[in-house]
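Form predicted on its own, single chain, as structure tokens, below.
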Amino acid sequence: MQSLLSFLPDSWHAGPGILIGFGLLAAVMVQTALAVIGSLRRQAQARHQFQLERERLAYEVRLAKSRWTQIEHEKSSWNGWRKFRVVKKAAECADVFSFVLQPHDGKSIPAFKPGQYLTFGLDIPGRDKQVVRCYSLSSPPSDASSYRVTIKKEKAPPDKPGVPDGVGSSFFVDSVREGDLLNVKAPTGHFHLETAKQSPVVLISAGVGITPVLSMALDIAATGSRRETWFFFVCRNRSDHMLKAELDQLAARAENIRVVVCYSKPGPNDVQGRDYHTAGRLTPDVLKSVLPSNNYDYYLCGNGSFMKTMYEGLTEWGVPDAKIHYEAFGPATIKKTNATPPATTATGAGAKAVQVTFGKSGKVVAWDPATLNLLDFALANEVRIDSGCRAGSCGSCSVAVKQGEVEYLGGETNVGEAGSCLTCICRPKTDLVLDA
């Protein structure tokens, strides 16, 4: 204090009054500073509260839109078959075509959840009964007047001579023309994006598995959602790169959607950076090298082996089962970590595995608990069962149960026709005899 007073004029060295004045001034300055700090803190808290309120209101708006969409879907949906006209057939790449469909009756159609599929009843010449097949919607739900499906002709496996090409996909690619009428059931399916959420997502696809996840990405872009989105797609090369122009436009116009394309076998004219980003197969290691963390919701679609590799890689990376959503083309070989334990005919150390008898095929096989459902089990043992949606909706995998009981994966009861089971969504509960 003495050193400070030495710089003051002599008239200020009058006595303790001056010191008291300085003390009061300092106290006022401290109080003012505290008041300013408190005001700034309250303003920061108010801004934070305002931001939280905005996010809450935005969530409620999204939730209201989702409920409204569901109500509109129920109002404009239909039961059974409805005629749709093919208004456009467009080649995407080798053996892949998109089909744009509009209702023949001219009435409105329900919006769908991105990722869902349509069920078709195909009247194929030479077939004694209708062939039921399901194909994912590749358009966004915002296309209110039409649906689009993108279908690849499934060629017969080269190592299985005598096996025909895919019946439904061959009919679409080879025979369906613009102007044709098709029998269609309303959109459905449990594999779809939760549009009310804004949590970050990773969309992963291989080959024609791009169709449902592209619908998800297109919906994110069309609605103006700012949720962080990663889109991974793998195909052989440019000749197999379906829906390429649409994917390029998506990457260019939506800053929050990052697209990563992998070519497993790039062609001589394929240019990295223009046509694709990474050479080689899409593996969990590729995801780990690109993603900032594993904290995402994952939506996967592809063939069985691809899905198995991805699922196992994600779980090893620490991604919870609840964050992995998938749909497989062909036999699904994914075994979830919380899969149902094996069915047995007894308990204890001497428990005996359930036996599944395929009556028509003459095969008796011990149930494999690593298999998700009876349909996959039948196909793995070369017992042919027709299938479509693989979600228990279309009924094409229904098989008569001649003896024994089944249990449904979701705990459903009274599913399908009496005396039959939907093999894509059930497992044996006891020894079983199927009419297959």
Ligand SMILES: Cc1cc2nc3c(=O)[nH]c(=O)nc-3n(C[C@H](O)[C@H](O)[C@H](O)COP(=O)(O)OP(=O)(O)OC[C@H]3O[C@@H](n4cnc5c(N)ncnc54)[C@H](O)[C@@H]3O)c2cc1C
Given for the second form:
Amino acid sequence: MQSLLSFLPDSWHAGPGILIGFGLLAAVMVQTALAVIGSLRRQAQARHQFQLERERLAYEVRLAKSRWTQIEHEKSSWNGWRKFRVVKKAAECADVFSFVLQPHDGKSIPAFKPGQYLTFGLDIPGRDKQVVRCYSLSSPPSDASSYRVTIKKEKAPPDKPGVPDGVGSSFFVDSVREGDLLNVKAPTGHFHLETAKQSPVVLISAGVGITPVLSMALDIAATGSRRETWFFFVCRNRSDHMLKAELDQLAARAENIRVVVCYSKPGPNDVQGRDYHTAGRLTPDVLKSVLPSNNYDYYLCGNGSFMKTMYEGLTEWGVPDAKIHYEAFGPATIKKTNATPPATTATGAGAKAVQVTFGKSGKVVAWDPATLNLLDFALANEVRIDSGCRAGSCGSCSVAVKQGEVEYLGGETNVGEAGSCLTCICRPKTDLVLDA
Ligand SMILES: Cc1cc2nc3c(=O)[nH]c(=O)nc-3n(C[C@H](O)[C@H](O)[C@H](O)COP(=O)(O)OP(=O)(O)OC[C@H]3O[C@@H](n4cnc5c(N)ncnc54)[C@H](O)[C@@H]3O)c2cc1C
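Please could you give me the other form, the form predicted together with the ligand, since above is the form predicted on its own?
First the chain shown before, then all remaining chains and molecules of the complex.
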């Protein structure tokens, strides 16, 4: 003790009383400091709580406003064709253009659900029939005065010389100009985000399949939703990277939205970190390596084989069927695990696959139960049938049934014109002869 005290200044050698005094003073100071820290912490917590509450209220106000706008806009919906003017045509990347449309009558337009599409009735010079095609809205519903679609020119298959490029998409890309008027049906479609929910989502797209899921992500950002959102997009490289500026802004603006871009074949000047995040195809393994768990609602859009791989990978990973939502722009055979059993002409050991005869094309093919509908089955067997919405509403894929019966996937009866079927939403019930 003596040696310890020898380090203290002389005035401090007054005795243990002073030491006790210092001890008490130190204890009071520590207690005061703890009280101050505690009070600061409580204040910070209260501030944080207040901030959260304010954000929650602001979000609810925005949601209420957007519901009100939606109700107001639903009143301005329409039946049949309505004229829309192309007010802007903008190149997005090679062969892809966006078109901003406003109603020619100058009246208001209905809000849509992010993920829905517009149906166009195209009067293409040299064609005796209107060409009906559907294009997803790539803008968010918060754009109350206009709609935007983003369209890729569908080139002829390289292995089929002499075949023309896609009719509708070529017309848009090559011929439609700013100021032109187009026939448009009101937004529709079952593939849309449940905006009332706050559960986490994963949005996955390939190529031009980005359009409906971009609208979903833009809606999440525009409404200020705190919903955890992952946005995966794959394209070949920078030259195919459509809507890049918008994706970059989305990633920078909303911290609950994380964007992952994959380039399947990066170009020599493409920079990882600036242009894309991962090189190679977007596969279920990429999702597994990035996502913290499989517990999300998944929205997929891309070509048939991409979606099939994704769907199968997600199912294997334990994602329930009800949490996987998808839309195909073209033929797709995603076999859902709850799909109805294969159509056969009899049951038991003597069961025989149903035969589909395409009269005009002179083809007789055994029905493949893994195929979703007669339209995809026809296209898979190189029988051309026109199509539009792929949802049974536009009537473009209607084909006369010369013999046999079909069944509708949603169990509908009395669909379309008598003696014909809407091939995009039905499958054979018995052996069939179609006028295709
Ligand atoms: C709900 C929905 C939303 C969609 N959203 C979008 C979107 O946002 N953006 C987008 O770009 N697309 C979208 N699509 C796809 C779009 O509707 C069209 O299917 C696409 O543009 C191709 O139409 P097309 O008229 O250009 O091609 P089609 O004329 O229908 O031709 C399709 C393909 O067949 C080839 N072909 C033509 N003739 C023959 C022949 N005799 N033999 C073999 N092959 C032939 C063509 O070269 C072309 O490659 C969507 C589709 C749906 C159903």
